[in-house]
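The chain below stands alone and is given as structure tokens, in the form predicted on its own.
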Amino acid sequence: MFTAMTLCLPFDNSYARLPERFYARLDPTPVAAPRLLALNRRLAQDLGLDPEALAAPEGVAMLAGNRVPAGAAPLAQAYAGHQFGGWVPQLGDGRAILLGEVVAPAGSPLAGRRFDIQLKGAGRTPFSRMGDGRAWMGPVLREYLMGEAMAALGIPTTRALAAVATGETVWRETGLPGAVLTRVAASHIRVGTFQFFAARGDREALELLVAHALARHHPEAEPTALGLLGAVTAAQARLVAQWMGAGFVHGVMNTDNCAISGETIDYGPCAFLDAYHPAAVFSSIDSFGRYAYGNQPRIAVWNLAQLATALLPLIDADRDAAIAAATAAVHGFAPAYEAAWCAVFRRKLGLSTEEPGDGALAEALLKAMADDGADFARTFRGLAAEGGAGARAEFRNDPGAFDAWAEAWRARLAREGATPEARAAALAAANPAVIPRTHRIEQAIAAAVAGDLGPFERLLAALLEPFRPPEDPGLAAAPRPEERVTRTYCGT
């Protein structure tokens, strides 16, 4: 039995005042010996909570959902979705527990933001499908430091409060230690939760959607469906261009994994380049290359051809001119991401001004660091040094493909006129120089299983402040041969 604990969470539940079809009301599932890994005591105090009171044993027996705090509303969400495009009409949180909502305080830098604070690997659900909803660590630990450095990084994401070891063997063809993530979003609503009643015919439970979303994410939106279409639309082609910017690969972007609020959501698979190549995939079951690197926007706008589908019947009573209509706000992706993605690369490039031929100055420079296997965080960071020096040195088959290149970039830069310790400074702040490489979470993660969270703290540490050099340069530098992660995994 559970009895509502004392800790004191500032609770407004707007989800669970939606009609119950929208979700099923359940407890999370007990756990044998919840153990705090590693809380997010900033992001704690960005939301209005005491972290020392998350890091007690009560505090640590709710994140662990040994306990159900007062004023929670515990409940898996309902939604549907395209896996690698196929159509799954009922998916829903088969491991994960929205206990409820926060909105951050005054005086935080969130105020007046409402957030979701859900509980990942919280137990079975009716949504489980067979599934033990159980997470194990390495999955928990790997969305932590993701989501951690895609913030830090300034790229929209779900958050880890903190992660919470089990004490319980979680079985993954073979047994694995249990844990829990506590996750904060701005929402966990999805294209997926459109289609879910979409399918069903449920008008009302659509109506009712798109006022909530409209509401909590998008308010300077037009009050309509079109409205709401186009605001995501917008959303994904910025978080899209600065994925691309990053060099981030998602590698599941069904459309149960594409947020409406524009955050990055569900860190399966996913991986930052090394070598960089448009046709990279790292996902162990993404066999065509659906999920590519250089097809994330293309898969963002079928996404969200998913999304028009989902509400063509509250766009237009005709239905020819609600097809109209929501190809033309799915058509705005294009623009509206090429303006993002020129805007993140110029960044990159050290350029304050626009001119025609950017784009194409900055796919120049990929294409000759694909052709030679270039690193693609150590190239843009060593654009810093002096000429591109630290770029040049990436290219270790054909340094003369870079200099070819460096010509054009020199004559781009010369016409702005910054002085070279101004645009060395831009460069730095624009492009990181530590990011989070598989081989480092792989390792952190062995590391974390065998009892040792130091490598899991120190990377952590560093990933927090990516555009500063790491103390260790390890952290900074490309993986060795023997040390490359080819394949990821989902986890579940």
The other form holds:
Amino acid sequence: MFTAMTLCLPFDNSYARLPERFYARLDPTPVAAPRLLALNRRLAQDLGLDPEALAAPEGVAMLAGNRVPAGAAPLAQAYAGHQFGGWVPQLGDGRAILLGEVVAPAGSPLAGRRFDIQLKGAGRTPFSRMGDGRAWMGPVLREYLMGEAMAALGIPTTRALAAVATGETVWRETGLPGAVLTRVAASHIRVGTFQFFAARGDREALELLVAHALARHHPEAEPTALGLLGAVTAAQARLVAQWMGAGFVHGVMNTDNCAISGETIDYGPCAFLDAYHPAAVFSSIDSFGRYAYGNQPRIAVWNLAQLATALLPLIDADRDAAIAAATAAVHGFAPAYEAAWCAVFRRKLGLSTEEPGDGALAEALLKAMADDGADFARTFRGLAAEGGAGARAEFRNDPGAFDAWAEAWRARLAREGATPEARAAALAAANPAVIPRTHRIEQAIAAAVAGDLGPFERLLAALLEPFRPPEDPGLAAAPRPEERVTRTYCGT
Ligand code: AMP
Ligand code: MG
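For comparison with the form predicted on its own, please write out the form predicted in complex with adenosine monophosphate.
What follows is the entire complex, opening with the chain shown before.
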């Protein structure tokens, strides 16, 4: 045990009040020499935590897992999951420890919302299997940047509260500096959490988990397993539509990486597209492109079907009736996704009214971009500049293809009343100038490992205001051919 510290967080640990078979209780394993790499002061404040206390030695010790704060109920959560379609009956937090939950105070933009405070890379747990329970600095800083970038884009996501270097070496293919990420999430309940109990025939646990998840994430839903399934389906449809609009490829959409809250979770070998192509894949282990950009909506449905399967016993005592009801709920994904996707891309095209042909108009641009290898973010951002001239410049091979599309786009815009200035402003507010491009993230990580956090800090600052042209225009640029990164690694 570690000394309880004076740093006091307003914990209220609802998950820890669930039965013991939902988790393993244990403290984080202390590390040699905690050193703060990054602290999200704004998020700390919004959560009602004192940034100064977190930055002080006692706070950093807590963020490293060396001290357990009063009121915490540290635990590793049990879950299972399908990884690349293959069933794994037991996964669980192998290197993450939930310290507890806090509810954001009145007056905060997050007021009344409940958040998990989790340390990722906090040491071995009963779920570690062959792993060391640790993380190295690269994936920790990558998750920090990605999560904060997504939040700034308005996409539901887990957040980063802090990154701390451990002063210890983590062995992967080589020795690398270890780090711990403090992750903030609406919860860490996954599709795989339901699968864990369903696979064990533990109906009581499933019922408790359904009630817990409904109360926590979907209080507006009908309070049944079917109601939860419908709400999670709608949340996933909205989330994946937003990913598509941002050019985001999650890369590991296993059922254990699919959060019931509808937040993006578990940033591993994820990437934002540079050149657009629907078959874009970055993860080194996704050999068959299962989690390619264009497959993400289909995979979300597949994951929801796994959730549905886990919930069947609670949906109806008659199995056929349960299957029929669950299937209908999951089929709700397609219309919800279609509507959300159209809404996202309408905004990206600067449209404020709805016409039935809008989806096809957006598809036609994407098709032309894929044919040309046009940069995803820059093309959309370029629509704001001089009537689309910026976008045209991204068509290096066949600008005529853009011109042909732009004729239809301008005809469509002409049916709306907006002034050119208002339209340009709307386009610039819908299409970011700065996204976390893989080559920039890798540069920032390489510098951080060498002891220079400057590139990480400058990239983070730009990502926090993604719709503003960055001070360093290089951060809005596509990678030069020699900078392009086409493979990303889990790097756990
Ligand atoms: P991920 O691919 O990061 O979503 O992790 C999949 C599973 O592997 C989860 O159960 C993780 O807790 C576990 N895991 C990943 N990395 C490690 C590690 N270094 N030590 C222990 N378990 C790990
Ligand atoms: Mg995971």
